[in-house]
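Have a look below at one chain only, the form predicted alone, in structure tokens format.
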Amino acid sequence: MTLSIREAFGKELVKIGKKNKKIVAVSCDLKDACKLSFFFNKFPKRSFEIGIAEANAVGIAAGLSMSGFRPFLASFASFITGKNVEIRTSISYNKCGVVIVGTHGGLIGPDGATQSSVQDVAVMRSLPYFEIFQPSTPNETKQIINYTAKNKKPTYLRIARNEVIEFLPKNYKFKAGTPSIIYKGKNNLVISSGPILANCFAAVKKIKKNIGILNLSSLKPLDEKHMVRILKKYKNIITVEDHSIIGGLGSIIAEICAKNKLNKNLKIHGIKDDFVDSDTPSSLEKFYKLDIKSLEKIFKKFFKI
């Protein structure tokens, strides 16, 4: 059974909203696409439609936070993270407990470059005090939403529109800051997060070799000492992301390796310094070599299998 990550987000927020009356929703005329519509329908008095005015929505969400609420502000990642000045000044500077939900990151399909965000993680990583999470499956999405609802820190959630099969173990537990090893493997390690992790998982299964897989859904915070202990066990490491190779997941790993003087054979695989094209998601994955077949070839070549 598959379920879109954004739908898992919307439905779980309703469940949390039933128990916690401080949870409120803020929309920028995209509540259906971002799946805030579930919350709007259930709790109309705690739902605020601001319209096509993301900068205003950021200010309103900050004000709601200062008034004791935990706002979930959702819009397309490309639109909402583009309001960097407002987020920086109103939310980050004041340490406002706003959860910014950026949907439609990565290879979203025919909507094209203006609505498909592949720079959002890089933008949000640079802001002080923000936590950043990118769930990979519906179950992990639910766990992360529950964590962020109870937390008080400024938060950015990168929520994909992709439908993803639940491939993580049934006993999987999300813990903020902690990288999660799916397969231990030996010498060779694949690191990914978000919906592309499912493709990495499938590619490794097809290769049928002893390759490790790490799920890095907690991009910030990240327990650096824990991460270093993991990286030391592997010789060849490849990061895979549906985001720019500048400032994203690969950059995080490269920074850790450089800071801790880890001499590793590291490859960063993702979107080059470019915008993405418009096509079906499956065709885009093939074009950017993020589909299962392409990843299988890349892994074999890099790991010399």
The other form holds:
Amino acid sequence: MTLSIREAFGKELVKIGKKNKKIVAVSCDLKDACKLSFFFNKFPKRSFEIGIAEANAVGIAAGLSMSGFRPFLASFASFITGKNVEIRTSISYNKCGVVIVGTHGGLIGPDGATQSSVQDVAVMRSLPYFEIFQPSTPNETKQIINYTAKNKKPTYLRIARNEVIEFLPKNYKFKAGTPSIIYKGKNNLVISSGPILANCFAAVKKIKKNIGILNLSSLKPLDEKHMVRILKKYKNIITVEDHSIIGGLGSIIAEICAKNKLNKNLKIHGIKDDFVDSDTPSSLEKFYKLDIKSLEKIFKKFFKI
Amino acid sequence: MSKKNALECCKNIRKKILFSIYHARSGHVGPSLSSVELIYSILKFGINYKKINRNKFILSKGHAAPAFYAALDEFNLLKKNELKTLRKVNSRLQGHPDKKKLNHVDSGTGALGQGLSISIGYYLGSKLLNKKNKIFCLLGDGEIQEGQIWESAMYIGAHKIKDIIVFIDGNKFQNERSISETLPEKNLLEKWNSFGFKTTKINGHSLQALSKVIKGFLQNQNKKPLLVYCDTIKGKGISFMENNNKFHSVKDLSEENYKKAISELS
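The block above covers the form predicted alone; next, return the form predicted in complex with its partner chain.
Expanding to the full complex; the earlier chain stays at the top.
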């Protein structure tokens, strides 16, 4: 069964909102696209439509949070994380508990470069106190939303619009800060998260060799010691992301390797330092070599299989 | 407190601004001095820091932090000698207000244009909790060049929010030059009117005018969102700093200038 990650987010937030009255929703005229509309319909009094004014929405969410609420502010990732100085001063500097939900990260389709966010993780990682999560399946999305609804930290959720199969094991438990091995494998490791992880998963399955897969949905915080213990077990490591190769998931792994003097054969695969074009998501995945077939080739070549 | 005492308090606040900036060897002296009566009146009539559930004060023009700290000190809300720690590591009195360090700060500010949006958030939060808190927001006249101010003005007007009072410290200067040399304000009050505000213009150094407008606001006399343009003088109270934009932000307040300034207040 497939379910889009943003839909899983929207529905779960309603469930949580029934019990937790501190949850409020803030929208910038994109609540339908972000699936925040489910919450708006159910809890109109706790929902605020700010209009096409993301900077104002960031400040309003900060004020709501400092009044004791847990606002979920959702918009396209490119638009909302583009409000850097507003997020930096009103949310980060105040260390206030706003959850920014950036949908439409990665290769979103025909709307093209301006709406497709492939820089958001890089931008958000540098802001103090922020936790950053990128769920990979509908089930993990639900778990992550429940975790974020409970705590009070500034949070960035990168929620994809893609439909993804539920490939994580049934007993899968998300834990903030902890990377999760899906396949152990030997010598070779693929690290990814978000909907692209599903493509990695399929590609590895096709190769039918002993390749490990790691789900890095908790981009920040990250238990570094735990990560080092995992990385030490592998020789060849490839990171895969629908995000710029600058400052995203690959950079996180490279930083850990450098800091801990891990001499690994590391490849960072993602979007080169550029904007992405318009087309269908599947054509874009092919073009940027993030589809199953391309990943299969890349893995074979890199792992010398 | 009698009127004379209030005047005395404002004089003390000015001395404290100069004292802390002199010790910090830097700071925004001009825009702090222009907002003394404003901040004093807001804290005196509007904010009771001893209450848990209280009104909020958002100093959107965060660079007037020295005036805010000096006023807090005047109300005995800071530690002894704390003003000497302005702009130093580990101090609660950072260059621009830091909520994480100082409880009296209702929002950290410093990047201009954001305080009015935060005020709206506080208002919505208070409304959801069925509390009747009032929000005081102080903007600089240069600050309103930021687009976000107009996003928030549009929201306040559209939702007819009457529990936020917006003050503009109209000292006619910004960082580099005068407002009129940078982006002249044409029909400023009409602009706010057209967004749905009731606007009034008062002398921002008149304690009487300020207390009148604040008390009216607290008694819910306004039928519309309220904008108060306060005509002020940058560097107010010190002859050689008044309308002299060299004293917008001082790198190092010389001992000579410091002593001269203090003597003018004594």
